Each structure stands twice: as C-alpha cells, then as structure tokens.
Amino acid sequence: MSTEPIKSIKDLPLDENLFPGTPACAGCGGLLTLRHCLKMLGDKVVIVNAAGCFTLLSIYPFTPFKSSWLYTAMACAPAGAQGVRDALDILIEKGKLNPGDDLKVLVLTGDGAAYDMGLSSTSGAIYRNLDFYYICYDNEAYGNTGFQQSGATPFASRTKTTPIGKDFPKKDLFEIWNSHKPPYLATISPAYPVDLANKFKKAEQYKGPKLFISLTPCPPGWSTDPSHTFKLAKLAVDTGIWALKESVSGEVKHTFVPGKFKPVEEYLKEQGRFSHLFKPERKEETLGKIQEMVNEYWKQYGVLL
C-alpha cells in the first residue's frame, strides 16, 4: 500500500472485499464502516469475530467475506487473535508461509464486547504487544439482543434497560486503550471515508495493536430511518459529539475539526432513542447538560474557549 495520503473519495480503492446481500439490518452503519475498512486492509486478512451483530454475516455455507473468518465468544476474540497470529508466525518460521504473503489478523467486535465483556482480554493483548487490528462498530448498545444498555451507551439514551434514559456517560474506550500506549489508535466514521482510509494507511507502518472505533448508526436501536444513516454519522461529527482523532504512541491529534460546530440538538432530535428529551415537553436541563459535555471535551483541546 502506498504511503501517500488519499485526497479524494475518488481515490479510494475500487476493490470490494465485503460482498452485498448480507442479513444485516437495512442501513447498518457498522456494515458501511466495515466495507471501507476491508477495502483498505485487502483480502489477506483473518477476521476473528466476537459474538455480536456481525456474527450474522457469515452463516455456513454463505459468507460475504473474501477473507477467512473465525467466530469466538464475546470475551475472548483477542485471545483467538493471539492464537491465529502465533500459528501464522510458526508457518512463516517453518517456511510453509511466504513472509510476503503474511496475513493480517483482525478482531471485529461490537461495543458490548469492546467496552465490557472483552475488555480484560483486550488489555492483555495490548500489553503483550500483539500485532493485530481491532475494529469496533459502536452502535452504543447490545444491538443484536434487543438494544440493551452497554458501556458505550451515552448519557440520556433510551434503551430496553434504560427506558427513561441512561443517567451517566459512556466509557471512554479511546482513552482506556491510549493509557496502554499502543502504536496506533483512531476513531473513524463511515461518513468520512477519506479520513478513515488515511488512518489505515498510516496504521500499516506500525507493528503491534491498532484500534479503530467507529460510531455506527443502528436504525432499529436508534429508531431512525435506514436511509438517514449517513446523515446521522455526519451529524455526530459536525456537532462535535463524535471527535475524529488518532493517537501515535500515546500522543493525541484531531484529524478533523468542524469549522463551526452545529448544535448537538440537531443530532439528538433525529433519533427515537432521544425523543423523550423533546416530547411531551422539552427537557432543557438534560439537553443543556449534553451540549455542555460536548463543549467541555473540545475546550480541553483549546478548540472552544
């Protein structure tokens, strides 16, 4: 892969490594993210898929992947990735696999495994400096079991287990990973594919753990129209509620900052999971608190004064 940055969506690879016709929900933001990610990773990948929505993608004898796919329980995908990586390295050492044909190892997981059940095994894999990619499609709840609260569920979001709205913020997975000082980690969005693509190009030069977290609209869980997925993903960035950033060996840098932030209300009012903030009456205090949380984040980086 060339190290030259991609400047336009016209320069994205044309190869498709994720085929259409999957059983994923219409308008799944995670699927759109995965399509872009696999374009950049190519087809020489072993995907270790933690249980979640994307468990449904590959059902014998059908698969949408060009590459290999291994299914694990929610908590142990990084351990599975370690086994795959070790096996590949042994094959290379024995001369049974050409080093030039070496395969990338990718953990694919939703937020339930990434923020909660799989966090301890992930921490261990980072600590061991396992050479792998880790993609989290973060739809901010346990999506494939009916949209229950996860560690990624944001403040005030309604889920099946928080019917009046969650009363505390989501975990900061980026900072949890960053405290381990891995070579590379980033947040991405399906609405900003050029930013996404350049982060994969940059990550390729580093050996060790590489994380990509994508905020991914979930039409059934967020109670939104499937055709609005791209709009919502873009609004999340343009309101500042989802910051696009990267960290190289612990040093954080934002890769895109909106010229003028839109009010966070524009993002919230589009979603059924936040409709209780607007009807039957507006909850001004809660709306103000969410806006203030976003403002405080950007103030710490000197973007807002």
Given for the second form:
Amino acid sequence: MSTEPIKSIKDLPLDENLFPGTPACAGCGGLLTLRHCLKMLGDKVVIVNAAGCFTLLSIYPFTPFKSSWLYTAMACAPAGAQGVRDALDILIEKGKLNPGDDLKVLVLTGDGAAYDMGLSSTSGAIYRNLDFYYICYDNEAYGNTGFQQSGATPFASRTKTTPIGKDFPKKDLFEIWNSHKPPYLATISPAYPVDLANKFKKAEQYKGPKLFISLTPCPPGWSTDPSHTFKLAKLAVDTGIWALKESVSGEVKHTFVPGKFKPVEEYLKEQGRFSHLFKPERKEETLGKIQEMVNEYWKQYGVLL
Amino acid sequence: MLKLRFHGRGGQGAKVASRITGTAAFLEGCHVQDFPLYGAERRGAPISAFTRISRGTIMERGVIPNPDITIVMDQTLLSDPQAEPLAGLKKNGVVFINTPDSPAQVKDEYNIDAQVVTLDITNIGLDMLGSPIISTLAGAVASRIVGIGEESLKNAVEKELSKIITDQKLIAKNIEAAIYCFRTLELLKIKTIQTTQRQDSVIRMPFEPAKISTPSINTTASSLLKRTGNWRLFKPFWDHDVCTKCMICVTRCPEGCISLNEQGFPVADYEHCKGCMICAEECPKKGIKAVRESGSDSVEVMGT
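Having seen the form predicted on its own, the form predicted together with the partner chain:
Zooming out: every chain and molecule, the one shown earlier first.
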C-alpha cells in the first residue's frame, strides 16, 4: 500500500473483503465500519471475534469474509489473538510459513466486550505489546441481546435495563487505553471513511497494539430508521459528541474538528433512545447537562473557550 | 384447542401479534399460551411466534409443528427455505397471507392446499400508521380468524401496546387500524382434522469424525449464497440521468451491495440489498428513489 494519504472517497480501494448476505440488520453502522476497515486491512487477516452481534456474521456454513475467522467468548478475544500471533510467529521461525505470507491478526469486538468484560485481557495484550489490530464497534449497549446497558452507554440513554435513562456517563475507553501508551490508538467513524482509511494507513507502520473505536449507530437499539444510520454517525462527529482523534505513543491529536459545532440536540432528537428527553415535555436540565459535557471535553483541548 | 403459528421478519411484530391474539382470547375467558422463537438472526430475518388457545387446560408445551392457523406476515417468507411457513399446516387449516394478491392467485402460485385468506396489511400499516410495523394488524387478523370478539381485541391491543409504547395517539391509531382489518375479513369456519403422530422418542445422532462434525468453513464469502434481498419493503432505484458518479452511495452501503457498471454508474445487487435506503437518503442529487416491493414486481414509486 502506498503511504500517500487518501484525499477523497474516490481514492478508497474498490476491492471488498466483506461480502453481502450477512445476517446483520439493515442499516447496521457496525457493518459499514467493518467494511471500510477490511478494505484497508486487505484479505490476509485472521479475525478473532469476541461474542457479540458480529458473531452472527459467520454462521456455519456461511461466511461473509475472504479471510479466516475465529470465535471466542466475550472476555478473551485478545488472548485468542495472542495464540494466533504466537502460532504464526512459530511457523515463520520454523520456516513453515513464508514471512511474505504472514497474516494480520485482528480482534473484533462490540462495546460490551471491549468496555466491560474484555477490558482486562485487552489491557494485558496492550501491556505485552502484542502485534495486533483491535476494532471495537461501539453501539453503546449490548445490542445482540436486546439493547441492555453497557459501560459504553452514554448519559441519559434509555436501554432495556435503564428504562428512564442512564444516570452516569460513558466510560472513556480511549483514555483507559491511552494510559497504556500503545503505539497507535484512534477513534473512527463510518461517516468519515477517508479519515478512517488514513488512520489504518498510518497504523500499519507501527508494530504492537493498534486500537480503533468506532461509534456505530444501531437502528433497532437506537430506535432509528435504518436509512438514518450514516446521518447519525455524521451528526455524532459534527455535534462534538464523538471526537475523531488519534494517539501515537500516548500523545493525543484531533484529526478532525468541526468548523462550527452543531447543537447536540440535533443528534439526540433523532433517536428513540433519547425520546424521553423531548416527550411528553422537554427535560431542559438533562439536555443542558449533555451539551455541557460535550463543551467541557472540547474546552480541555482549547478548541472551545 | 386452536394452535396458531405466526411467521414474520424480525422487527415486523410477529411476537406482539401472537401476544395480542393470546391476550384477546384470554379476555374471552380462554386458556392461552403465547411465545416467540428467534434464531441467531437479526431484524429482517425470519422469526416465528406461537399461540395456543383452549377452553380447557392446555397441557401441551413447546413449538407448534402442526398449526390449525398460520399467519404469514410477509409474502416473501413463502419461498424462504429457512422459514417454511406452510410446513405442518393441518388439513382444512387456514393460512393468512399478507399480500395484495387474491386468495385464488396465492393458492395457485404457491400450490397451497388449505383455506387461504389474504389482505395487504403492510399497505394498511403504511396508510394508517405510517410505518410497516404490522403487529397489531396481524393480531387483529388472527383474532378474527379464531373468532374472538371485537371488544376483546380492542382491549388486548391497548393492554399489550401500553407495555411497549407510551404515545397514546399511536396506540389509538393502532386500535383503529386493528378494528379496520378485523372488520374487513369475513368470519370463517375452521374444522381441522386432528392428527397425532407417534414417533420414537429417542433421537439418535451419528458420531462423525471431527473433520465432518466440526463447523469449520473452508471457503470464502459463502454468505453470497444467502439471499437477503427478500428482507426489504422498498428497493433503491437509480436514475442514471442525474447521477454524477460521485461514489457516495457506493461508499455508504453497509452491505457493500452497490457496484459500478461498465459506464461507471452505480448498480445494486438486489439479491442481497436489505433495503436500508441509506443510499437514497444520502444521494446529493436525490437520484435514488424508493420503490415499494410487492412480490416479484414493483408497484408504487415513493417520492424521496
């Protein structure tokens, strides 16, 4: 792959490594993210998949992938990745695998596994400097089992287990990972595929853990129209709720800052999981608090005064 | 005892339909059971739900392999090998099919040997509720076929929907639409022949070597064999006259279903397109229209 940054969507690779016929819901934001990630990673990949929605992508005898796929329990995908990486290294060392035929190891997890159950094994893998990619598709709840609260569920979001809205904020997984000072760490969005593609290009030059978190709209869970998936992913970035950033060895830099931030309300009012903030009457205090949380974040980096 | 099986797609409301029917029968003083069965699938994939209604105690448990009444909430399921909605339907049983076609047409097309009732409840849903979620409508249709009274149906819809939604106006609209479907259908006589099967209760599984018995997939992209195109209600239709080949629809399709033809214009893989309509929503030239699916041919063009 050339090291020149990609400038527009017309320069994105046309080859697909994720094929149609998946059982994912119509308009799945996670699937859109994965499709772009796999375009950049190519087909020489072993996907180590923690239990979650994407478990269902490969149900025997069907697979949408060009590459290999290994299924693990929710808590231990990074441990599975370590085994795969070690096996590949041993094969290369013994001369049974040509280094040119080496495979990339990719952990694929939802936010339930990444933010909660799989956090310790991920921390261990980063600490051991395991050479792997890690993609978390974050739909902000346990989407596969009926949308229950996870560590990634944002403040005020309604889920099956928080029927009146969650009363404390989302975990900052980026900061948790960043304190491990991995070689490369980024947040991505399916609505910014050029930014996403360039982050994978950049990550390629580092050996060690390369981590990505993507905020991905979930039409059934968020109670939104499947056709609004892209629009919502974009609104999340344009309102400042989802910051596109990267961190190289612990140093954080924003890769995209909206010229003018849209009010967070524009993002919230589109979604059934926040409808209780608008009906039967507007919850001004909660709406103000969400906006304030977003403003506080950007003030930290001197973007807002 | 009457046994009902509902077939729908995840998100259409088959589970709620079975609950409404069960609750309505309960309000009529019957003993009832209702429960759904989901596979490891998602919104849009085939699911089923079951209702048992009896004047006496129901001793039977588990899924219903031989229903008296089958409610098919999506016509495309009839030709879906995973769903098999007509499987096990009793002789002289009733099958309801959500379709604009007449019973005679459907009977002929799918070679059905049962009483067939049809009504385009998706269209009624779109007209009266503004959405293709047809749980209450299917519940109303089932209640009518079973022979439940209008008042019990009305109360059952209200009771079940109040647990799911808070919008009183929407609940009222649902009741109105349910009663409309209920009154549209004529009362039927159901006289099914009870068949009981005696089978060896011990299931014997062959013990295969690991190479055969482990589910390892030694192929790539076999998902292409799964046609998910029948999940959709609307399909995207391109107007190549206004298309600027900007690639936006190609980039934004989650399934990767849109490719370019020899002239560089986008074309969809309708075998797999689930009809999420992100492409139509995002097209800067508004050059993609949503066309309503109806069996094999498209009938109506919706403005975007």
